[in-house]
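Below sits a lone chain in structure tokens, taken as the form predicted on its own.
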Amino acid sequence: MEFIKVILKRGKEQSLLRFHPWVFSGAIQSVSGDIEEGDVVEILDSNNNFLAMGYSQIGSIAVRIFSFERVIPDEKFWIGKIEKALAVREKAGLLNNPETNAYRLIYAEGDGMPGVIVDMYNQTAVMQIHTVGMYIIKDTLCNALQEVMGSNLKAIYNKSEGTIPFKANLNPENGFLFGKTDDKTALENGLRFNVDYEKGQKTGFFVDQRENRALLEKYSNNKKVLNLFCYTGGFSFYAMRGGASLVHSVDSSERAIELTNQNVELNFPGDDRHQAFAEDAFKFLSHPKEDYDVIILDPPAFAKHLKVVPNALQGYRKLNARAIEKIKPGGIIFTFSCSQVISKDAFRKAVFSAAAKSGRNVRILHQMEQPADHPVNIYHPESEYLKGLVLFVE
């Protein structure tokens, strides 16, 4: 089978020889034929030596690589990829776990499937595709998922309507690709939650915070807890199971507050320790309703592109400074950044600046990251996006 060939400029093959899975547009010398977004291409160096295979796309990242060997990317090939991804989750203890049936099955470049996210909620797979090449073969991926997961898969929901580049003219629509279910309840560390994969953010829940939520639980006994940017309330109901005396959940979205209340009620029906507020987090923190012992800062990505990094870092400094200023002496702050373009070092410096501005003594108790079902490709540091700190504030 013949594929369009993308020839790199001399010396631009070095990143691919180190197995980095992106080819930038500035590295390309020439293309062998007419190319459209989503085409399978072979990458060659300036001497026509084979380097890799991938999908073309429009933008600064011109090719996303799925193999450093010559392959036919058919259903059998993708079955192999998904089987390897599943094996990683098995090693992490996420399969056949009576306490947890929500996890990330496929994590894009972390699993060699660029642009593809698949989260499992009980026996429903929610697929979100970000690249045209992968979206074109969504039915193949659907078949491959069924083959690998077997009876453990009852439905596949496509949640790609808002993530596929609009210029591709693919007219993506959200909906079930396989099966159908009305059961949107999943389990994490023994706690239940509703998954709003139809209208919610991302795939409906943030499974990447599973281990960090469990850590919060250990710090919550008899504490007054404030969960800012609560979304569906994950940190809130962990704090309640940890014995918190009071939990306040805050999000600017009315829908998020509705989901938070539903999730708290699922686990703690009629419990009056919890109260939710549809309000801007910065505004709420300026005039807190309690003297809080624990504050969680888990905002959405402040920066999605390099050009807005300075503004994002200013946002992290402002948010953390306000929390450090307001928390009770001896309090604990869980603070996060999920911005891929914000490095661990930059985030830590932003928090350091916030602490210095407050004049209070602050110590780091834990440094947090994404869990094993979000594996970081060692050749692709960009796949490491979640970073967090647990602070002790005197």
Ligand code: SAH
Contents of the next structure:
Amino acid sequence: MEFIKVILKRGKEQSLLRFHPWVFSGAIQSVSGDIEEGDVVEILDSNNNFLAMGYSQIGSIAVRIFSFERVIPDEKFWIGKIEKALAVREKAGLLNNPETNAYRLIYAEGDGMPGVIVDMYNQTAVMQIHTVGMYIIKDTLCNALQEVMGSNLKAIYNKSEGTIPFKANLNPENGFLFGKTDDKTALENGLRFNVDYEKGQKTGFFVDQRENRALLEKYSNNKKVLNLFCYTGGFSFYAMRGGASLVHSVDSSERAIELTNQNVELNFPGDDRHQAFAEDAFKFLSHPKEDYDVIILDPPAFAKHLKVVPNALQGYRKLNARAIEKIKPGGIIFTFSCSQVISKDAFRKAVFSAAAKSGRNVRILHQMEQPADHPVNIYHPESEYLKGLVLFVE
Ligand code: SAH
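The form predicted together with ligand SAH is what I want next, because the block you gave corresponds to the form predicted on its own; please supply it.
To see the whole picture, the full complex is given below, headed by that same chain.
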């Protein structure tokens, strides 16, 4: 099979020799034919030596690599990729787990499938595609998923309407690509929740906080807990199971608050320890309703691009400073950043400045990260995004 060839400028092959899976547009010397967004290409160095295969994209990342060997990217090839991804989840204890049936099956570059996210909710796969190259083969990916998952898969929902570049004119529509189901509940560490994959954010639930929520549970007994940026209330129902005396959940979205209330009701029907508020988290923290012992800060990514990093750091400083000022002596703060462009170090410095400003004694008890079903490709540090600290505030 012949593919279009993308030839790099002299010296620009270095990052590919280190298996980094992106080719930037500035590294390209020439292209052997007419190229359309999404086309499969072969990457060659300036001496025409083969380096990798990927698909083209319009933008500063011009090619995303899916193989460093010559391959035919057909259904069999993608089956191989998905089988490897599944094997990792099996090792992490996420398959046939009676307590947890929500996990990330495919994490883009972390699983060698750039542009594709697949989250499993019980027997439903929710697929979110971010690039044209992967979107145009979505039916192949769908078949490959069915082949690998067999009877463990009852439906595949495509949720790519908001993630495919609109200029590509593909007019993606959300909907089932295979099967259909009304079952929208899933389990995480024995707790139940509704997944609104049709209208909710991302694929409907944040599966990346599973282990950090479990850690919170251990700090909740007899505590007054404030869960800021709660979305569907994940941290809140763990705090309740952990024995919290009161839990307040806050999100600026009314819909998120509805979902949180539903999820609390699913797990603790009629339990009046919980209350949810549709409010701005910054405002809420300025006039807290209680003296909280535990505060969770899990805001959306404040920075999606390098250009806005300084503003984002300012946001993290402000938010953390306010929480550190307000928390009860001896209190615990779970603070996170899910901005991929903000490094662990930069985030920690922002929290450090916030602590220094408050003048209170602050110690780091735990450092948190993303779980094993969001694996970090060691050659692609950009796949690391979630970081968090558990702080003890004297
Ligand atoms: N902690 C959640 C995920 C949080 S996602 C979980 O465990 O699932 C970030 C959430 O912050 C979104 O639900 C969004 O609606 C909310 N949000 C964004 N800006 C906000 C603000 N200024 N105040 C309160 N909530 C906000």
